[in-house]
Amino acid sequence: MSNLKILVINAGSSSLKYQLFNTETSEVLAKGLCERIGIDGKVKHTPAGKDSYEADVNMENHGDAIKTVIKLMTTGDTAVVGSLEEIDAVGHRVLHGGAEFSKSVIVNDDVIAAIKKCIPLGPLHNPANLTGILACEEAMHGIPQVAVFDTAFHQTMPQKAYLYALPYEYYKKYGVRRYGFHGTSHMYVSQKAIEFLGKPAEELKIIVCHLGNGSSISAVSGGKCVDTSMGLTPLEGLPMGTRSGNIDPAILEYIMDNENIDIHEMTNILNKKSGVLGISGISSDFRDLYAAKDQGNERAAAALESFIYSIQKFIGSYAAAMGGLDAVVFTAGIGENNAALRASVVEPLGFMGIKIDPKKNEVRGTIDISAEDATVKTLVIPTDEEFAIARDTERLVSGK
């Protein structure tokens, strides 16, 4: 990598997370969070090697938040660079790129227009992501901006994987198809797995299990995504912390009629009140579920079993779709940190050659946790979506 300083931005509706990377050393020079933007404004800024700085700062909009970040990074005891000119580029996480983008791009007027066009596909995230881009353009005029799309890595899926069995006109008119999400994580982790396995990408078939409050699974053959569990939106696929995952679509009308609710409330239930929270009635946090299960709570146990069972089904179906399997990779908050869940997932998959060593499974960090007689590797690889964004941004602005 070149010795560039890349600022990575992840803008939410009322928040803005950031990290500043030195790409040569992979060091995080500073990281932080601006939240309650447009309300009362709070910032937490952590320079490398120093204590965190926290303060109440009036931030009327994302432009104010960016100015706050720049001031903290360039002046006083919180500074990590001498001036704004030392920042070489800004990489932005953008949720939905539709079918427009199969890779990250340098932001220009056409890219901004395309992100706006995708707002109906990502109504909660794309407007905020776009606001972050525009705020940076105004406050950091002349510094290159790069859009890194959550959906891009999955654009290599074949038509048989991304088409829904709906009238074809909905695909042509409205772009109704599977897009997939967590793409930056799936790209980063699958590349790390390929490096770890030490074989050409073309020879490898890998399943990546990104398991967190939001969870998704991807099938990666020859270094390219050929299928993924999330769909038009992040609601499809596994049951998650609060999202339902795959259900019979007729359930919606049935519940709406019986509960006398409209589609907006129904969608809110599917996104925020379902998943393991909905089954357990306790929590969307898997640590709470395991604690409740240990105390004999049957609904907590049922929620965990449903989640694990769904992961097993996706692993089996993706291995079949790829015609083989070389490695299963666990990543993200639950995938990286919950040894008990990993053990439960792979336990019935021995017939596929997937077996883990219980002692290795208890070790933290990037590791091969496979048993000696396993014919399919099981890996744990911590994801780093922010660094992946920085790496993609560096590649684009340096012309690689």
Ligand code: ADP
Second form
Amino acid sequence: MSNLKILVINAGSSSLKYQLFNTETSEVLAKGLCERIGIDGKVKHTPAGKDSYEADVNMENHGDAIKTVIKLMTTGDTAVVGSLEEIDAVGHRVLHGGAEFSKSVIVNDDVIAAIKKCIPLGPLHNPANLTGILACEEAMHGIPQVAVFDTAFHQTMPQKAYLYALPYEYYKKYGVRRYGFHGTSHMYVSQKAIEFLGKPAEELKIIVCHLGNGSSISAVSGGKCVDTSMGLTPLEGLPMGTRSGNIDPAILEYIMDNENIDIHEMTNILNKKSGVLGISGISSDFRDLYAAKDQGNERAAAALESFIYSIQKFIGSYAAAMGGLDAVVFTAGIGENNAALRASVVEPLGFMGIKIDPKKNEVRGTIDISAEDATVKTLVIPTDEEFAIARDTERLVSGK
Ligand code: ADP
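The form predicted in complex with adenosine-5'-diphosphate is what I need now, so please give it after the form predicted on its own.
In what comes next, the whole complex appears, and the chain from above leads the way.
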């Protein structure tokens, strides 16, 4: 990387997370979070090596939030750069790029129009992401803005992986197809895995298990995504913290009729009250679930089993889809930190050559946790979506 300072922005509907990177050293110069934008406003700003600064700051909108961030980064005790001019570019996380974007792009009027066009596909996130871009354009005039899409890495999927068996006109008219999410993470982690394995990307078939609050699995063959578990929206695939993942679609009508609820409430239940929270009735956090299971809670155990079983099925099906497998990679909050879960996932997969060394699995920071006689590697690679966004932004603005 060259020596650029890149601000990474992840704008939500009432929040704005940020990190400022020095791309030469990969150092995070500052990071923080503006919350309750449009309500009252709270900010937490952490300059590298210093205590966090926390304050109530009235922020009417994302424009106010970005001005607050600039002020904190450039003035007083919280400053990490001399002036705004030292920031070379801004990279924005954008949830949904539809079929419009297969890679990151420098923002211009056409890009803004295309992100707007994708709002129906990402109605909760895209408007907020766009607001973040427009606020930065206004407050940081002339500094290039880059959009990095959660869906972009998955655009290489073949039609057989992305087409749903629905009337074709819905695909044509409304863009109903699999898009996939967590793309920045799947791309970053699969590239790291390829580097680690030290073989040409073309020769490698990898399954990336991004297991966090939201979880998704992707099949990466020859360095390209060929399938992924999330779909039109992040609701599909594995059961997650609070999302149902795959279910029989006919369940919706059945529950709606019985409970006398409408489709909005049903969708809310599928997104917020299902997954391991739904099964366990305890928590969406895997630490809580393991603690409850250890105390004999059967529903917590059932939730964990269901999650683990689903991961195993995806690994088996993606190995079949790719016609082979060289490595399984675990990443994100659960994948990186929960050794017990990793051990449970791979336990029945020995017949595929997936075997871990229990000791290596327990030692935090070990990348290759495979057993000596494994023919498929099992790796633990920490994801860093913000850094990946900074790296892509740098690549685009420096014309690499
Ligand atoms: P998000 O999808 O919100 O980014 P994360 O990737 O942070 O979520 O994952 C959150 C999950 O990771 C939680 O279920 C939590 O139990 C688990 N997790 C995070 N950190 C740890 C840790 N140090 N030890 C065990 N589990 C952890």
